[in-house]
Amino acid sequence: MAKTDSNNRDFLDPKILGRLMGLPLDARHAMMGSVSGRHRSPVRGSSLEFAEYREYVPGDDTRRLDWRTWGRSDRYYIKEFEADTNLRLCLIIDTSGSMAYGEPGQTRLDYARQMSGTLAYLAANQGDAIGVFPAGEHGLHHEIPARRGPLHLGVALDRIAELEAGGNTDLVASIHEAAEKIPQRAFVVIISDLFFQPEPLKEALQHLRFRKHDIAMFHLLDRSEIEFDFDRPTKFVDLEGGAPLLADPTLIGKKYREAVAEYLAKVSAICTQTGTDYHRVTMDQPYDQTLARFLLGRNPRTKKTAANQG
C-alpha cells in the first residue's frame, strides 16, 4: 500500500482508516475489471456463485455439467457462475467556487477532500482502481483515469491535495463528459453541493446509467442553507461571482425554505428516477460516521445495520 504520511495528504486520518477498513466497498451492479477480484461481473465463467444453467454445446468444459440435471431430464446442461472482477472507483468531485463556502480548513471541498480520499484508500486497499475527475468551470480538468495499485494510488490522492475550488459550477457538463471518458463499467460517486438548477442534472446521470455505470451521489451542505436560521440583515455573497446581496431573513425566510425543499425534492426524485444512490449530508455530520452509514449500506449483508444506526 501507498505511503499516506505526505504533508499534502493530511486530509486521511489514521484512525479514521482503520476503523472504515474492515468494511467493504460494494457495487450494486455487475463490474468489469482487468483481473480477479471481489465484485460480481456480468462475464460468466467459473466461480463460487452459481448464475444459470444453460444447454451444453460442444466445446464446452465437461467438468461443469450437471449430473443431477441430466438424471432428471436426461439432457446435458452446464452450470454458469457470475466471475468476480475488481472494481473502478471513479471520483467525480466538484471544484466550483461554492464549494469554498465554510471556514478555513472546513469548507465543503474540505470535507470532499476527506471523502472522497477515505474512499480512494479503502478502494485501493481491496485492489481496486481509482479514478480522480475533478469538475470545474470548464469541465473536467486533469483527470486521472482510473488504475490499480500503491504508486497509482498516491498520484490520485495527490490529485486531491491538490484541487482548489473556483469559477462557476459545470457539473452537468463534467458528467456528460466522464460518461464518455469511463470506458467501462465503473462505480462512479459524486461529490458536490449541486449550486445549480436540478433539471439537466437527470439527463447526465441517465447518461452514466446507459454506459452502465453505478452512480452514488454525495449532496453537500451547510445546515444553515437548509435552515435559514439568520435573525438580521445579512449580506450574501455568491462564491461563484454573482452579485451580492442584503436581505432581511425575517422577510424572505419563510419563501426561502419552501424553496429549498422544493429544490431538495427534484434533486432526491432526480437521482430516484435514475438510480442514483444518493446521500444528502449536511458538513456538521463527521464524515467517517457519513462514509460508515454508505458502506454499510451498500453491502447486502450489513444494509440492516445501516437502516438501524439511520
Contents of the next structure:
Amino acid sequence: MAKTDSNNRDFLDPKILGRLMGLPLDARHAMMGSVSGRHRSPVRGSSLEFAEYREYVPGDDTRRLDWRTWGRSDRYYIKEFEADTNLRLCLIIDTSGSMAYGEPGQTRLDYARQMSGTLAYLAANQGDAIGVFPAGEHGLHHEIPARRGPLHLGVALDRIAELEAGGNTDLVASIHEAAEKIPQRAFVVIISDLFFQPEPLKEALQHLRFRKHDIAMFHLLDRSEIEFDFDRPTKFVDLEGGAPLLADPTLIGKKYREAVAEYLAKVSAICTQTGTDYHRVTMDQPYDQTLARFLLGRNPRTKKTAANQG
Amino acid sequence: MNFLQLSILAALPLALLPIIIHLINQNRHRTVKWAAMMFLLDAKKLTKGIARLRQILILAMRVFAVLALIFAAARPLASGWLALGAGGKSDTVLVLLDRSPSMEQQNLETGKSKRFTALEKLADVLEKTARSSRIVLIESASLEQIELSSPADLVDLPMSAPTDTAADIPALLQAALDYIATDQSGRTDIWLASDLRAADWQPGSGRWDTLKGAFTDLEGISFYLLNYPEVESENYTIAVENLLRRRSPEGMELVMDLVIRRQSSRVSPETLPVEFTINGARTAQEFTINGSELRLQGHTVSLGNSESTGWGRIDLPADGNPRDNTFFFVFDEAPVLKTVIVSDDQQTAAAIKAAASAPIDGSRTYAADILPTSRQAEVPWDDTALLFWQAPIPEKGSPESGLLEQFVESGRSLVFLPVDNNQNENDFLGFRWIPQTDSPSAGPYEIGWWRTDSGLLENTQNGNPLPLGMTKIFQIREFEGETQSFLKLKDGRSVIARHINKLPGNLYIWGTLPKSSFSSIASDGVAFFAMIHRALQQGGNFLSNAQMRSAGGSALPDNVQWTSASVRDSDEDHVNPSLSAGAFQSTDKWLAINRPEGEDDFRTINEEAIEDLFGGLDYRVIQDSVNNRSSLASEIWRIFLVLMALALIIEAALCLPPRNDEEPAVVI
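Just the form predicted on its own so far, so send over the form predicted in complex with the partner chain.
Time for the whole complex; same chain goes first.
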C-alpha cells in the first residue's frame, strides 16, 4: 500500500463539511452498534423512548418493575425502553478501471473519494463507526473494519485517499464478500459506476439485506456516458483493459442511448426491489448537494424537503 | 457511349473522392478513454448490419453523384441503343438508303416521310458523332457511292430524294462491301435505313449467305439497322395489270386489271374515289374495297373513236403514302406476239409452236416460226417477243452472242433449251450448260417443288397452282450460273429457272424438253401453255410501241429523246426521270414507268429474320417511326443532372440523424 501524507486530504472541503455538519446521518433500519448512540437499536435499552410492557419473570431487575401498573392490576410488569446505539458506516468503494473516467483531478474515483470522505467525517463526528471496503480487481482489499474514534477516522480517510482505480472489478463478488465480513445491522454505502450487467446485482443486494444491513447506493455516471454526444468517429479505449473499439457515434448513438436507458431502468428496479436507497449521480452535480439531498432524505423529519429538492 | 467533351472524362477518378475522404475521416478519429464499453459493444452489435448498409449506401450515393456530374459535364449523347452500343470513332460511315416508294409513308401531321425522317436523324447523329469520319452515301436506286462533305448534305442531296425504284437490299450491301474492299475504309459503321419490306430485303436470296460470309471476314464493321417497319396511317395503292387496247362496237377501249390494295387496321368496306386521266381528260369513278385487296379484272375505259394511242394515269386520294397513289400507263396498237423457235428438234419445236400460236386473247395476234439452227441468222430480232434457242450457246464475242444479248437487253424473253450431246462449254451472261460426260440416267424423276408466288409457274390469278404434280421428268440437262429456280426435282436439281441479271428482259433456262423422251410437260399441257404465254407476254410488253416498265436506272432508254407526257408534280425536277413514275413520249413510242409490283406488297421481315440474316455480325437494330421525334443521339446531360440531384437527396435522407422522440428519455 502506498504511503500517503496524512495531510493530503484535498478531497475534504472544510466549508462543505461545515455546511453538512448540521445534517444528521440517519439509518432507516435499527442498527447494532457497540456503544450508545443516536440510532435505533433492535435491543431494549435505557433510552427515554418507551418500547413496551412485559410480564416480570424471575431474574429480571426489580428496579425496572412498573409499580403503577402493579398498583392498578396487581400484576408485575417490566417497563422496557428503546435502546439507542451508534451505527457502523461501511463504505464499499468501487476501484475498477472505469472509475478513472474523467479529467485528471475530477475522475469518478475523485468524486467517490469526496463523497465517501465527507460521509466518513460526518459519521465520525456523530460518534458512529466507519469502515472502508475498497472493491478492487481481487475482491475487497485492504479493507478497514468499522471502528469509532478520531484516530480511526484518520486511518479511514488515509485509506480513502490511497484508493487508485485500475483493473477489472467484480463488484458483485465484493458485495457478497462484504456482506459476510460486516457484522449484522450496519449501514452499507456502495459507491460505483455499476458498469456490469445488472442482473447479478440483485442477488448481492439481497445478500446484504439478508444480513439486515441498511443499504444506500450512489451510482456515479458522467453525463457524456448517458447522452453520448460525440459527433465524429472515435476510438474508445477501455479503461478496464478491454480491446479498444472504433465507432462512428452518428451510427450507433441511438442504439447506445437505448441500451443505457434500458440498463438504468433495470438498476432502478433492482434497487427498488431490494429496498436500496438508490441515488443516480451525474458528476457535473456538486457532491455537497448530492450529499445534502441524501442526508435530508434519510432523516424522517426532513425527508419531504429532500424529496422536493431532488 | 459518345461524348461531346470526351476529355472531361479524364476526371472520372474524382468519383473516388468520397471514399478517400471517408477513409481519411476514419483515420482522423480521436481517442477517448471510455468506461461504459458495455453499452458501446451492445450498440455496435445491434447496428452492425443496418449501419454498415447505410454507410455503404451513403458512400455509393456520393460516388454516384460525382460520376453523374462528370458525365453531365462531358455532354453525353445517347438514346437507349446508342448508349449501350456505339463506342469510339469510326474511320468511315456508310449510309445505305432505301429510296423505294414504300419509304415515302408519311406522318400526316408533319408531312415527313420515313426516308426523310431517317435522313434527318442520320444527319443529326453523324453531325454529333462522326464529324471526323468519312461519310459515304450509297442509295438503292443507283448503288453509286457518294462521298459527303458534311452529314447535313444527306437531307439535301438529289441522290437521297424519293424514287419509284425497288430497293435491292442485298445489292445495297454488296455495294457497301465493294466499297470497303476497294477503299480499305478501316473501321466502318454501316447505317442501313429501310422499312424492312420483304420484297426489298429478299430474305430467301442466296446472296445473303455470300454477303454474310464476306462481312464476317472483315474486321471493324458495325451495322446499325435503322428500321421503319410500322405503318403510321391508312394507305392505299393502285396498280394496273394486263393493259390492252381493243376495238369495241362503241369504239376503242382500254381493258385492264385494276388492283387496289389497302394497308389498314380496319376491315370495314371503304369507298374510294378513283380518278382516271386519259391523254389529259379526267373521269372519276368510285370503288368499294372490302378487305385488303380489290382486284377488278377486265375493267374497261372507253377511249372513243379518236384515241388510238396515248397515256393515262390513275390517281387515288391522298393518304399515308402519296408515292403509291398514282399509276401511269400508255397504250398503242397491240403488236403481233411473235415466237421464234431455233431448233433442229422437230418434235420439240412443233410442241412449242403449237402452244405459242394458240391465242389466249382474241384481240391479239399470235404467230410462231420454226428456224433450223443453220438459219439462225434469219431470226427477225426486232419483231420477236419470245425466242426459243435450242442450239449451242454462241461463243462469247460472236455476232450471235451479241444479238442474243441485245435481245434480252431490249426486254424480250429468251428461253434456252438443251441440245442433245452438247459438249459446248460456251457461256452466256454467266450461264452455261454443264457438259454431258455420260449418257443421261433414265427417270422418271419426281418433281419436288415449284415456285408458286412468281415466275413462269406462279399460281393462276384465282390462286390455284398449276397442275404440275403428275408431270413426269425423264431426262434433264444440268446448268450452272446465278439463277432463280422455278422448278426443282426431289433431289434438288433445278429444271426450270430464270437467270439473274440486270437486263430488262428475261432469260429462262429449261433443263428438259417438251417431248415424250424428256418429259410429259407438253402432253400435260396446262403448265407448258402457261409458261410459254407468260414468257411471250413479258417479251411482248417490250415489243409494243407503248411499253410499261418498272422504275430503274435503265428504264428510260438513252438512245431516244423522251419528253414527259405526265409526271407527278413533285417529280417534275427529278434529276433522273428513269427513277420516277411517269408517262413519256418519243416520236413514235410511249413509255410508262411505275414502281415495281413488289412495292405494293406490304409484308415486312421480322426481327427473327434479321437475326438470321445478320447473326454473327456486329449489328444493332434501331426501331424508329415517323412519329418519333426524338433524336438518335440526343444530349442527355440533363438526365445525369437529375440523377445527381436524386443521389444527393437520397444521401441527405440517409444522413439525417434519427428523430429524438423515438429514443427513450433517460431520467437523471
